[in-house]
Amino acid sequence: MLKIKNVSKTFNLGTINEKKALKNINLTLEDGDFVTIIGGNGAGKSTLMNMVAGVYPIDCGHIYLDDDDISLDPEYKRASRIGHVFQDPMMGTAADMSIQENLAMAARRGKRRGLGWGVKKSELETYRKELKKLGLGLESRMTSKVGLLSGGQRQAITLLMATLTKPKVLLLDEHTAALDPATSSKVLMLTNKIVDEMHLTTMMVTHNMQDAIDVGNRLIMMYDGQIIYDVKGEEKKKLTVNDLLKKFEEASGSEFVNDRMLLG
């Protein structure tokens, strides 16, 4: 499904802020593989996904999806087939919209566009379905204002919008990160169902290590740039918090220090 082949990345090359964020990574994704990835502050695993969904050019290497090589497009022309969704809810909808017009830009993703009518009457009741699956009550808000609603409702809404058109890859970017825990909870719990009944191939970059642990079929975890383990299987489910720390250490030959990620 997912092909990442060589890619390598430095930032500021040449200059004293030099800073080489991948160094030759190898990844390949199978057909409904959800993996989530950890590691410390720079190791890597925002650029990873970045370097996936085309917001930055890769320095070397190839990107496959579905056997096309994407590494030379640029992110709107990837955008059709893959899903993205950040750490800030203010960000991947638009705050003066309703709900209703954010559902129906994102039905158009990767779409010819044209005039008419933003949001066709026929599309209303599947709108309506669809943020009933959320179980948030927000089928009886379509027209209120996006920016209206709470963090996690907002990020409900994001997640939704980047699934709505099936997509080949869901990128999730520390996407319960700015959440308190029981709205984080909630929101991780829906990405769950949806990713499960989709069957979407999916990675999900988190700061909490047991999170990484409970959710999907496989675990990376990234250090200065590399990938320093990969686990997945009945291996992974058998994985404790204690038991990656060890394992960072083993790889990287140093001590586990981010705090965030730790105490999260």
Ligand SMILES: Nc1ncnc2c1ncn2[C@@H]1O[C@H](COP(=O)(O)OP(=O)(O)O)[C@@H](O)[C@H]1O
Given for the second form:
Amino acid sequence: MLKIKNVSKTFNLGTINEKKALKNINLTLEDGDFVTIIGGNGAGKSTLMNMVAGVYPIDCGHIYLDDDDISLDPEYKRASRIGHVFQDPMMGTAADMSIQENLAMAARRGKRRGLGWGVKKSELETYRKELKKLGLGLESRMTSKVGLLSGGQRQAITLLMATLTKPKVLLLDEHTAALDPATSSKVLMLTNKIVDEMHLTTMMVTHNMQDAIDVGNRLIMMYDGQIIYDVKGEEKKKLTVNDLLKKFEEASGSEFVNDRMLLG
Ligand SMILES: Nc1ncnc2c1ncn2[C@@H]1O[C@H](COP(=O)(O)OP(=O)(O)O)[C@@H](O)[C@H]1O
Ligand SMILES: [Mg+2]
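Let's compare: the form predicted on its own is above, so bring in the form predicted together with the named molecule.
Now the full complex is given, and it begins with the chain already shown.
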């Protein structure tokens, strides 16, 4: 499904700010894998997602999607097959457009035809049905501007937009981190439901270690641009936050005390 092979990324090469963000990453996701990713600030989690989405070019290595080598494809070309949701609820949606216009834009992603400012009746019915599934009452506010919604509502819509046409891979980069705890767990539940129902291959970065254990079928831990721990199935289910802290400590020495990951 998704294969990342020998991928490295250095930012600001040859300058005083040179930073090896990814160091020879190898990772293969099977169809339907739901991988949670944890690691401290600056570990390379977002960079890994950005490499898959094509936000920046990779320095070396290859990324394959269904055996297609997409390493050189620009972000817009990958967008029809890769859903990407970020931490900031303002980023995924257009505030000045209505809920239904936002969804229509998402439905046309990667297609030749633009909005043309016509949203068909049949489409509206589909959107209404999908919005209803979110359980937030948004199906009765489809013409409301997205800018009027709360962060949690916007993030739920972003999630819907990213999955409206089934992506080959769904990338979630701390997509619940900016929300209050109650909304965050609601959006996480929605995430689980959508991923499960659509059988989506998913990578989710979280700083909440318990969420990382509870959600998905596989967990990886990153440190200093590398994958230092990769666990799945029954072994993953048995993990405790304490186990993860110990793993992290092994890799990083005593630094973990200062790490944001601890706050999860
Ligand atoms: N666009 C960029 N330009 C320069 N440095 C970057 C850029 N993106 C990330 N980095 C650096 O790469 C490292 C990994 O960052 P990132 O992948 O965002 O970490 P994480 O998401 O795990 O917190 C950090 O040291 C960060 O400062
Ligand atoms: Mg990040």
